[in-house]
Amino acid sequence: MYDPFHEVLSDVRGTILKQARALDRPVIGVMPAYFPLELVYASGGFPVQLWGNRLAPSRADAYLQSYCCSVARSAMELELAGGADMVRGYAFTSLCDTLVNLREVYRRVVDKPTVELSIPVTQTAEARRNYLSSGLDKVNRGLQEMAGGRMTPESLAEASELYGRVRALQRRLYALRLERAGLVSNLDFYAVLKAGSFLGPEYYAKLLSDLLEKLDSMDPPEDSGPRLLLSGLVYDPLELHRILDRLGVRVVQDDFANGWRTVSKETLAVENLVEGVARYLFGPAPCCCLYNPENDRHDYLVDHARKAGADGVLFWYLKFCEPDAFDRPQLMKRLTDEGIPSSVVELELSMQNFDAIGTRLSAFCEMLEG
């Protein structure tokens, strides 16, 4: 029952081309993270989320330093290698310095239009709204020019409903994993999530609905492996989840930017779009890349782990992600103070050898079980 999702990942390019033809919409590449896909869809585009890939950077090294995160480098490599020739334009956020600079590199090197949703760094919700109101119109105009459509109240409402339904279905999948730990393997779970990055919302919602209907009637296997919460920016590389499955680990919750931090977002309110986008960006799950003094990430992660009944927290650190690296020491100390064990693995998307990480994970699991 997971085959349709794995098939998407085995032929991402073919899937995107097929979906774009079926939808009769141009492909818009959406860079990490939190850019509302609803805005792209309401403008007539087919948003495809680009969270990095397994390509080893070579061409990209001419434009990006080796100490840039592998999400940015692999995305640039995909474009320069011709693997993103179906993408008409790109939508960025100002999530971190690397992504801000990446957009500037694209503007100079890639002959495709780009738009950027600048995420405000302000003290109050009112200041956030004021900042967004000055830039959101420009973003929407850029999207309409890029996608060739016209954003209307009706198209916004339709897009909001579609993507709100998708995230609601994904939250049901998260709830099932938490309630029946082990029901879905870690590899299958994240394959289901990742496939949604390359599918139209209606088609993906249908696949999710069918899957959830089957899972509702199933019981979890009897298993006593450790229960983990994973925290990081991206849940790739998927090969690592295969190792967790082999070790008997039951991932019961996560704190990934392209996982729960996005899935937890409610339906985008479009009656007042500025207010709706502000709430979408800053709630409910905090992120190391978003400044929101009203939502402390330390308290949140402790509460997140306890509600999930996690035996420990594994930090899934993508090398050279500075916001994540800056947060981690304080978070690990807070978890220790609260009696929650934690560990960290250091990753790159293009890595091929997982032996050392597998050994580290095995030792962490033995510690938890002991």
Second form
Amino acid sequence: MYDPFHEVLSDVRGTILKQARALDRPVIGVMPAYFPLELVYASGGFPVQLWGNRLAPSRADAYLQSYCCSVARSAMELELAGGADMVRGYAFTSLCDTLVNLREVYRRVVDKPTVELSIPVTQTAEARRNYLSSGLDKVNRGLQEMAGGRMTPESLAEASELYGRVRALQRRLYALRLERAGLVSNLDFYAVLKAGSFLGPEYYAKLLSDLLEKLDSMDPPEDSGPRLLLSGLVYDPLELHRILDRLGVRVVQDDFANGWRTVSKETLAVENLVEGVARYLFGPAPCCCLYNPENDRHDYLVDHARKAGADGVLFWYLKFCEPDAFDRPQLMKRLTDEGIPSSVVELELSMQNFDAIGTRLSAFCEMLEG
Amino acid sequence: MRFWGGIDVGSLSADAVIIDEEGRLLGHAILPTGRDSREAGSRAYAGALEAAGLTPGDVVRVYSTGYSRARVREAEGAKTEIACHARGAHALYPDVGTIIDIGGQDSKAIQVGKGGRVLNFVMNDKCAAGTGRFLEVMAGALETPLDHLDELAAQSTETLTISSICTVFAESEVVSLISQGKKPADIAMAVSRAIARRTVGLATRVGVSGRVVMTGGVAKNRAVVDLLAEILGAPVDVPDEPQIVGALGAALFARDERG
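Mind giving me the form predicted in complex with the partner chain, seeing as the form predicted on its own was just shown?
What follows is the entire complex, opening with the chain shown before.
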């Protein structure tokens, strides 16, 4: 049932090439996070989301400090090693200092065009809109030059519908996981999600629909391991989900930047694109990388965990991600104050040995089970 | 009379205990793990049985713990070292609130609640800094047996500082201090202080409360224990044999399993 998704992940390069041919669109690499894929698609491109990979950095270390996260380092390693030769250009957001600087490094080192959607750091929704209105046109022009297409109201509406549909289907999968905890293994769940990063929206939506149809009539197993909410930037490395499965853990909800924080976004409103993009970026889930005083992460996470009936929260910390690291102590304290146990695992995308992390996960489960 | 066993196979040592129905320790063994952790666990278990004057047939059940817990052939069940250190320390000190365990390749701080239940924990297992391996490397640089490092530190008269967190760089600092003609005793004390500071940082993350108990092989180093107590501003208790606390916890879990 999950084979089509696992097959994508076992041959990401082949998948991207095949999809690009089928779509007859140039591949645009989209860096983390929250860049509306709709804008790339509406400009004639095939957006492929690059959330890092398992390459151990060597060439990239000539340009990036060792304290850059493994998402940035492995993405650049892929480019410098020639693994991203099919990518015509890159779309960045100003999500964090590392990504802002990474784009500058790409501009000097990589002979490919780039655009950057600068995310406003302002107090009010009005200020956000004002800020975006000054830069969005430039981003859209850059995307059109890169992808070779023309962004029109029709192409925007089509892209918005397609990606809106994909996220709606993903939300159905999330709802199913919550209602029937354990029905989808953690590894399969995130493989399904991740496969979408490398597929055209229509094709992916079809795969998701077929999967959901099959799952609709299935019941979860009777196992009753702890129910966890995972929080972090990236749900990789997937190997960890295999360990969680082995421990009988049922992940019932997440707070990943490339998970629920993105999946929960409604269809991009394109009639007023500035307004639509502002809403898309800042709602509904808060993020450590987004400044929005009206959407407090502490309240949100407690509420998110409670609604999911989570026994505990596991912070999935990608080493050297400063925004995530700065938020975590306060978030953990708040969870403790609310009687919700939490723990943290520290990860790198290229890690190969999971024994020590397996022990932490086991210990956390033992702690939850009393 | 019924008996239970606990085997803790860590990176540096394999420890085993035998207990009776009251949880009394009847025998134990501590052996180097070496290359074959499965074999080390078996040898430690055999040693504990011998010390207790028992045979495998006398033992109801064995649990394992430690990094190689899944590889112990005699074990019917396994628990993490976090749960086992909490359980074992609680059996020895019923009012324990915080456990600091520094083993060969990791260090942990565990907050313990009623009945030895783990309330919270943090682990350092990323690098050798703050672990037994750190002390081992420094003892090597000082050409001093590991178990004499605290005696050497006790003779210190000058305060020196090892500033590097990384074990490799810290070793370079030690070599540099030696070449400057600094006294080995002062360097040994600086090394102990470095590991104590790092451990306090770890313990503070989990929160220090109640009686503080230190377990693991590094707890045998008096200099580190005293410095920990000094920096924490609280007494630190060390069991008679801190290396077997994890194995004791495993044996208690084995005993508590029904059947």
